[in-house]
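One chain follows as structure tokens, the form predicted alone.
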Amino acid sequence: MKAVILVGGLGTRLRPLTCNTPKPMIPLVNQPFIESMLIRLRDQGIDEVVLAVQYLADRFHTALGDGSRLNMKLHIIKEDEPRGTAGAVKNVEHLLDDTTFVFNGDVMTDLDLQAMLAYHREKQSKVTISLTPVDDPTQFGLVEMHKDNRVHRFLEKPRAEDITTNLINAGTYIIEPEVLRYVPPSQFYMFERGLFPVMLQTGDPMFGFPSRAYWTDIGKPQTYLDVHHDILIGKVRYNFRGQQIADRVWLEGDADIHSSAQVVGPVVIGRGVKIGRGARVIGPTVLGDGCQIGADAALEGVVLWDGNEIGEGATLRNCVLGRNNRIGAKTMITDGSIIGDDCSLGPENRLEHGIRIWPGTSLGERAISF
């Protein structure tokens, strides 16, 4: 089974944990997004996988190369200039000779494939939607079906009066590759708002396919840390790495953990992670690689990268670092605040309210109060 994955996006809502990665290449519980992805779909039974790649293309094949690693077969294939969703999938028609998924490169579910591969051979549509409910439809492209779940209207984020559902597009979609011909080649074209409604002309087959399996989009700063939350408290269905060392902690490898620290998960610790004298660690957490936690930190609800050094008596909460940063003593990082990678920040700076540090960054001594 073949699916394309959509993974062409500047990620620039995530900014700035994607000035220097791929968004599809950030870790996901200290795991690249795009490979968890990828296992999950080889589970499902997919065996040959095309990503359709745009920015930093270098990076996917450094760290996934032709797929072998992964026991699947993979296709990286660069575009030179925007294509769309749809054109994007039109890019690749030639490696594609069968029913085919097509996935959002940065949608996190664990959707039942199999049973939507069913849905889409039961109803012998041409391309099946998946859909998800959700609590507030003014925000979202709604999908209007007649009683068989035919697709009868696609409406873009409705007044609250005109909503007659609460289902949307949820970015898992299965074609049959004989609808691209209504994609026009080399040129950038959606899906939604170009090869489907073309389709509800057209009288082809399209279905939609409800469920109720988890679905986020990991593409904005605080989506993508209550994504890591909900793993941790087993909200989703995932397969932690390492071995569970306490009761909802999970350890990747060695780590040196001070007799007098306070870990209570759940919390996942990366290779050669060091949590010193009286420091408290507190899920849902996740620390990568070679993260130094200092005397007396107070960590919580934070998802930290690798190589990230916490000062003594910092306090971090509900907050994202990328990669090697530096924080001083006493600093406070909290309120869905992002830094980027390899910042120095001094002694006693406090960064709340979502603030963003940019990579690069050096703050002095009590230089930012915000």
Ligand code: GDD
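Positions refer to the first chain, counted from 1. These figures come from a predicted structure and were not determined experimentally. Rigid core (definition): largest C-alpha set, two forms, superposition within 1.5 Å. First, how it differs from the form predicted together with this ligand.
Positional change of Thr164 between these two forms reaches 2 Å or more at the C-alpha, relative to the superposed core.
Let's see the other form, the form predicted together with this ligand, since the form predicted alone is already up.
The next block holds one chain only.
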């Protein structure tokens, strides 16, 4: 079974985390997001995947190669210019021959793909769209259906007054490649504003597949943190790497944890991590490879990428740190704050209220209280 994953977007909403790292490559529980997605697809019977990329194609090549490391066949295809969601699939049409899955590349879900495929076949559908309920559909594609789940309206980013249902496009499709005849070649063209509305006019069968599977768009800082917390507390099916050394504490390699330090799961600890005397690491928390947590530091609900050094007595709560930051003693980072990569923050700063610090920033002692 083949699939196309759309990974063209710039990930601007996730800056500064995406300043140096394309959105699909940002780590989810210490593994590039796209890699965990590929593994999830592979484990559900998809063995050949086309990644439709727009920029930084080399980064994808370096990290994933031809897919053989993951036991699958991978094609990384770069668009000359942005083709839009449907245009991106049209662009790789020569690699497709049969019923194909298409995925938005920024969605975390544990949707049952085989159940969706069986449904697509039973309905003899040409396009099947997975649907999920959300509180506020205005940021998504609203999907209205008849009683038999045949789609009769698709409205991308609806205005508040157009909201008639809480079911939205969850960003997983099954398509019959023949529908790509409606997509103009070498042009920018979207499923959401182009192909789906067109198919409603031509009368080609298009069905919705509502599901209560776990679903989140990882494209915003708060949802990025939420997804980590949901995975760690077990709200979504997830295969943890590494070894469970205590109640919901997973160790991915060697670590040096001081006997007086406290680690309360769910916590994932990367390779080569050091946790100092009296430090407290409270879940749901992820520590990337090579992180060093100073004595008496207190961490709770945080995601640290690789190579962070946290000073003595620092407090980190509900925040994300990119790679290789140095955080001074007694500095406090809380409330959804996001630190980019390679920052050096001196002692006794206070970064709160979702502040975002750009990569390479240096701060002296007590320079910021926000």
